[in-house]
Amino acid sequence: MTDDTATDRLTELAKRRGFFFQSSEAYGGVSGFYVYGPEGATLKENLEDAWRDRFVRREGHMEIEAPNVMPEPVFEASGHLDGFDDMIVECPECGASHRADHIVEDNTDIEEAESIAIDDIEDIIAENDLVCPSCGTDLAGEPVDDFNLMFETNIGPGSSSPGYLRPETAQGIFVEFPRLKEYARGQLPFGVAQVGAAYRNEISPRKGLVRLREFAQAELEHFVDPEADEPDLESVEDVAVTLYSEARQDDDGGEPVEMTVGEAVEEGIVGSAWVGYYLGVAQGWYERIGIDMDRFRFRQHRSGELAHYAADCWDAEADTSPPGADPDWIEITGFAYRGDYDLTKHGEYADDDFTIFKQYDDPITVERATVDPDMSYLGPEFGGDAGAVADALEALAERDRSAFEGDDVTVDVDGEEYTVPVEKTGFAVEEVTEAGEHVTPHVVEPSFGVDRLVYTVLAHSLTQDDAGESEADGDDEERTVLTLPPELAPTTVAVFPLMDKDGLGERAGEIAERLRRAGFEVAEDASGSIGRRYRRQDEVGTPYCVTVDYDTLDDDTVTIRDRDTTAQARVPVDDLPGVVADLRAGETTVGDR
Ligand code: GAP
């Protein structure tokens, strides 16, 4: 199966079957928009449950759920104002417009391009005579352009009030920080989550949902204190995982390593231990949900490709390819140590308090050195610039005593100096007694893709079984299945009636309700022969099919048949919830029984 025919064959039947499919297609669709069908919709939701239940419950941290539309102010604090840019360059023949280092990285050796400055990417298009991917005109001299992400938008009527559609969930809690520290009583650790969607005007969309101009983020925020605070390394340092290095990544032909987490952060190749933590609790979560850990890499952000608040960045890559083809390596989840850059710039944009009160165990004693600026000669000496050579001498007190050691100061306001004899500061050094200190938090933060995750999970479930292989289910059809765990299903269990005659269907229809009073997601079908019925299940990922035949009416038991193994065992239709459930918790297998 070659790459394409994957890639088509998991478009065709994501569309055909209800999983995702692009919007307006009544209008001409409009590119880098999706439409989650009844299928997808569900596994989306499952997938984000999925989530929840590891990076919010398990680690008892709390959600919430903020507006998609912020005002600019916010953006000009986070740099998205500034920062947010993918590198443009306009087809001077058709008018298309790309984006320049995709053009590079699609056609040479060159991986990252994102990395690379604008001059050279500029550089590389004239020396590697690069075209315009839509009509093959020569792009050489075309300038290659900062182009920001965001969608703009007006708040009410008017252009006054400025908006932007956020471009990543993160902003929403960073910006509610002053409350969300009340809401965890100013202590820290604490985490705040998200899952919610997320905007960017991305140059050219690609690959479904790969890369969406709106989609769904699942994020995490931990503010640790970076002096204090440690994450349970001991709970994951056992696990392996595979790492690509930056080192690697430099040294030509480098591949990805094997360790263990423990390895990894003490050998100082993760270069915090909370993102190493986050890596070893991310593995096992990749596993639950069925990504092949085969296909699978943390790789390291190199320096010049860091995001502008990032200190260290792993991203979670995962290959959609099919195996043997060439490599499709897709970003599913970023793993970033953002250091104290967003409260620190909230804090200094906003009017409020970013910072978290640290009381000490006992109060301690330290020595402040102050100021008491004598007015009545600063006035007439300095007029209007008096106020501000007294704040210059308050703020040189606190920063270097030593420069009132003489008998005049010097301070510097607005690049002209003022010189102040020092007995007219009031300077002195007084005894001061501290209950605690501000401190601004460190944020650590995992940040996953729903949608990239929504198509790995597909991409790597979906196999195809050759003729012949099925004909335990009494046919030999080739059978394509998507072997999604039960967890992430969007229906658990069919019932199918054997023929929809003699009360069959009745009993069918009672059954299939009694099992979704048990909280299952069910489905129902009655047409076409079983092992048509049961392919129509495979291709949708459901994990057990239940028949009800002739015996049932007089023995009250039920087939069920597995997906995977198409094995079969008959269940008393009374056990049948508890069996369904203790299936898809993975306590007992259709074969066991
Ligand atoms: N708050 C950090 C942040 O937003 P990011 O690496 O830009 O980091 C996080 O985005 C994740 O969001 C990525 O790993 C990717 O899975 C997903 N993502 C980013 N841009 C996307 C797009 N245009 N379409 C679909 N998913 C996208």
Ligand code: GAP
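Source: prediction; values computed, not measured. Numbering follows the first chain given and starts at 1. Compared with the form predicted on its own:
- Of the listed residues R401, A350, I364, Q22, the one positioned at a hinge between rigid parts between these two forms is I364; the rest lie more than 12 positions from any hinge.
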Contents of the next structure:
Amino acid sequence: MTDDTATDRLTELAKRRGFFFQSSEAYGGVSGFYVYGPEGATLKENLEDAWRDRFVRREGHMEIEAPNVMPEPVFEASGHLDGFDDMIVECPECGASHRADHIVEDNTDIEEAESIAIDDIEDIIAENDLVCPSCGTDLAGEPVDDFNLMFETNIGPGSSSPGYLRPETAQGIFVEFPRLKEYARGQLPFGVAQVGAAYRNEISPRKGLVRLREFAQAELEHFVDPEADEPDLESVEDVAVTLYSEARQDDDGGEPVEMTVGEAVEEGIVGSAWVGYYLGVAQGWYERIGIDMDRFRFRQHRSGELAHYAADCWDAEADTSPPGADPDWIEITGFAYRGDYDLTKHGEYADDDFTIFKQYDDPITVERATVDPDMSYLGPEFGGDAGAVADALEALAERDRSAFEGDDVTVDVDGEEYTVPVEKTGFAVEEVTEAGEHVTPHVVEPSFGVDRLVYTVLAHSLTQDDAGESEADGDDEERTVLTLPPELAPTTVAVFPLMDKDGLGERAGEIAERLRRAGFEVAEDASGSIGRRYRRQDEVGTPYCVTVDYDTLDDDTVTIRDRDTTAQARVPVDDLPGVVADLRAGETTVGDR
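For comparison with the form predicted together with this ligand, would you give the structure of this protein in the form predicted on its own?
Nothing else is written out below except the one chain.
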């Protein structure tokens, strides 16, 4: 099966069975916007709950929900207004716009083309005679430009208060750090999570849920003291992970290597122990939600694609092609050590304190260089720049007191030099007693793409049995199965009457309601043969089916059937809620009963 056929098959199933489909189809549809149907919405919610369980509750972090729209100064500080771009090339014939790096990746052996400079991308397009994907027109010689992905809006009437839809949930956490640190009682480390929508005006959305203009993220910002805080690396040091390091990517023919998290950190392949910790935690979580670990790897960002704020970054990537086809790797999570970039930038732009006061065990006495500039001199001498000169003198005294040893001292303000007599600076070195210091925390960020995770889980769980493997259900039809983990499945159990007569339908309804009251998602189906009903539930990933038959009316037992093995067992109705709970938790199997 080709990759395109597999993608089409998954998309067709998703649309037909209510997982996801393009939005506004009655008006022709809009690229990059998808609706989660009844099955998909529940699957997505279950996946997000599983993420919260592992990365918020079990880690002891807090969760917030920030607005989707934020004012322009937030994104000036974060750098998104100046540098949140993709490469765009426009067809001279049909006028269609395309991601230039995607055209390169789709038609050459080059991977991660977004890390390549624009001039080089233009050369690659010309050298390889690449054409417009829409109409086939030659793109050689066409300019490749930067295109900012931010969705702009206005806050309130008029245009005096520009705002933007957030391109990531992270900024909502960073901006509120001065308040959030109070909830953490000013103690590091602490983590803040957020699950919600983000928006990017993608040039060429594609592959369903893989590249969207509105998408869901589950992000954790873990604030740490870089000098004092260490992760619990021992708890994950023996976890085996598949790593595709920058060195192996640069090595022609290099392949990923499997090693433990402890080995990767010790050897410096993973540069941050905090990143290593979250790689180990995430590995177990990916297995839990049903990702095929034979089609999974952690890939390190190469130097050309490394974000300006990141000291080290690894992507969790999944191959969503079927076994045997050419790999189709997609990023599902980014693990970045962001340093103090975000809080430092917001501290420069905002009117609040983005540091944490770290109290010493015992007060210490230190020498501090200070300045007290004579503004009656600086004002007439430098006019409107006097305040900036005073700030520059203060900063210089902190970092290089020897600059004040002569008669004059020179400071740089926005590229212009100003010379001030030392006697007018009020320079002095004093002994002061300090109880602590202000620390700008560093940030460790695991950022999960929820939609891509949903897509990957569906792609990895989609299987098709040969006809002979279905005969245990009483027919020889080929069956399509989503082998979703019970924790994620939109429906936990389906209840069928053998036939909708003689009171079987009413009894099935009573049992279904009993299971709902026990907290399970329950489906009811009385249409068609039992085998056909099993097929329908297999196709949406329902792990267990319960059949109410004539024996039920006699002895109050039902047949419960397992999706993956098709094994069946008789269970007393009174025991059914507990049995389903144990099955869902993995504490027993239908075959054990």
